[in-house]
Amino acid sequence: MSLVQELNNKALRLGVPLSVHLDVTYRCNERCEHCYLEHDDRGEMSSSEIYDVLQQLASAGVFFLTISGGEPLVRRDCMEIIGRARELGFNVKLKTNAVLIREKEAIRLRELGVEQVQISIYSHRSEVHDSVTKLPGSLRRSLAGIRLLRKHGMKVTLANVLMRSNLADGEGVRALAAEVGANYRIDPTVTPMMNGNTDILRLRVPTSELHSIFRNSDLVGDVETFCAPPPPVDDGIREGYPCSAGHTACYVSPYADVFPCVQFPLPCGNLRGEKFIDIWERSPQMLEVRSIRGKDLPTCSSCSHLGTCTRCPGLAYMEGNMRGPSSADCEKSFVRTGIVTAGMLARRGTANPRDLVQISSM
């Protein structure tokens, strides 16, 4: 078991927020195409109020601690930000664009200790990655960010997002990562905006197509084990929690509301009028998402993915149950493993047959 595991079931055990991902703003010098969140200031916190904030976080036990937005280096305090969060002892992870890094942003980044910083990268092609950032210029901008932040020894992630507009550039993208010294990522997921719009849900890779790309070792690794029907379902995975949301990790907005998640638009309360250790404590809607472990799901309990499913209970949430099945969740792990779930069974009067037949088959 790696460290990072102990600390994980440690704090689950004793109650503890380890992780804390903290929107410093929602504007954004980019517009992408597929973004959840609206860029307007509604009201962010002030330097003042996100320092007092880290001070509950630090308090509560939080360790691990990721500064995003929106763009977090159009706050002209994010360095300030940033520095405040080592001073207290968090392990910093940044997600940025990385258009507004130069030769300073990136030594300073260095000087903070930051961790890891995280970059989405949508195409090796100007054209392509572009189009989805309506920021003319951008993948120039942002490369060159990410080459002045691998020149000072920072570890970067790239991180693409794949959609139907950029489907065919994710082993691009993956080279790109290999020339500059970067880890890679992929993610196929296309989330309803926070205000519930899922106009945006258009976008996301057709199911047909996931088939290839999950086949795809460049892009998963072990396709053999990426792709494996899941094992049998005990005791330990029905008593066991859907994911770490409100267990050890929690969200908090850059207007002080605290979420289980990113992805999980559930108020829980705002730190303008409460302690983040009496939301986390005490919040009656952390407490029900608490509360829930797989053999309280009423379809996914009987499922077979249910201890492999990457199940968000926020996609859930925002389809309408934190407590029912998210679709595209149910369908990743269909293509994955050819196997239907348990959700599709129980959609499959709106569901295609002929399609679950013709993805099993290929």
The other form holds:
Amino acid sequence: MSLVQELNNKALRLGVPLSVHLDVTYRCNERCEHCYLEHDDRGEMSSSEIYDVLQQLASAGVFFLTISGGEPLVRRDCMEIIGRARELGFNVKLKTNAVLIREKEAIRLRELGVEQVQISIYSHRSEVHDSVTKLPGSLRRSLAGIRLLRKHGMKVTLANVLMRSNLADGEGVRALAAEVGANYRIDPTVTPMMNGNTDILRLRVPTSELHSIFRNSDLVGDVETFCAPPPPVDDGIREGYPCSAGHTACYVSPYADVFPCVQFPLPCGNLRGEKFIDIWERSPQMLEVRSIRGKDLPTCSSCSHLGTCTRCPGLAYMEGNMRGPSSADCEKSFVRTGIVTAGMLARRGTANPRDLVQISSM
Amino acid sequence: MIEKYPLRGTQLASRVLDGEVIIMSAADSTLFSLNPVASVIWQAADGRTPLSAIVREHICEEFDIDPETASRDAEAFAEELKSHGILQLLDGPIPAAPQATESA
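Output the structure of the form predicted in complex with the partner chain; the preceding block shows the form predicted alone.
Everything in the complex follows now, all chains and molecules, and the chain you saw is the first one.
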């Protein structure tokens, strides 16, 4: 067992929120077509409120802190927030579009000991990337920021959200990552907006195209392993929990709301009126999320994919039931393995015909 | 032997979890878990306290070890932490932070 796994197991046993994702703002200088956020400022936390939250998170045992947004660097106090987080001993990962990173910012992030910077790049071609971000010149500016970060020794990951519009450019972004010395990861997940609006789901990669993505070793690694049939479901899997949300991880919004995860918009409390540790340890919503095991999922507990499915309880929640299947993850499990999921069978006859994965009679 | 003043590295993240110090290096994303003696050295490594004082005031007392053994173990641990970039071993103490003065 790796040290990271041991650490996660220990945090789980102790009930420690090892990882927190903190969005310091929803404001952004880009308007990405697939973004799940509304960008108006509806009362984001002040500097001093964020410092207090950081202190509370450190006291609760949080170690891995992702600072994100919106675009975090649109806050003038962003570097001070990162500096305060580092003083408190957090391992800090910054998610940014890098458009606002100049030499001074790159040097400062290195000095502060930020562990890594993740930047969303949608294409190696300006016309495609900029049409996603709706910000002319954004690829050029992001790349300039990335090169400065690399010049000053920062570890950089290019995150490539794959959608219909940039589907052909995964290889190009991967090559770009190699050229600038960055890591590369793909994510074919487009989630509903946090307000429940599902219009942006039309941007998702079509099922027919997912098949070729999942069989491209440059994008997914060892295809045989990635697409292997799921192992038999045993008691360990049935007693297991779906993901780290609410168990060793949670999300704090710019408005001080606490959620189980950034993709799980179930409000558990607000740090303007409650202490973080009270929300983490005692909020009914957090306790409910924490209580769910594989065997408690009415549909998925009977699914052969239970042990390997990436089922997101937040996406399931947005579909109406946090214990239900997440249709996007059902689709991924099916496309990876060719084995029909219990969620697909349950939905047969009710799905939107445009997105339906055709299932033969059994 | 020349006195050394341990100082925690600046490119590190750390947290105490159930008495165990965990450290991650930003330089190479390596995760470390310190044993109890190394944890005591790490927590006391302010750049102003000599290693001999850490041994005398913390390690001998907390672990009930004789001074000679404690000193030998502490020096070995400190050198190992230094080799991973977790500690610096300074030849002299860093200057104390200036004290805030109260206005009249």
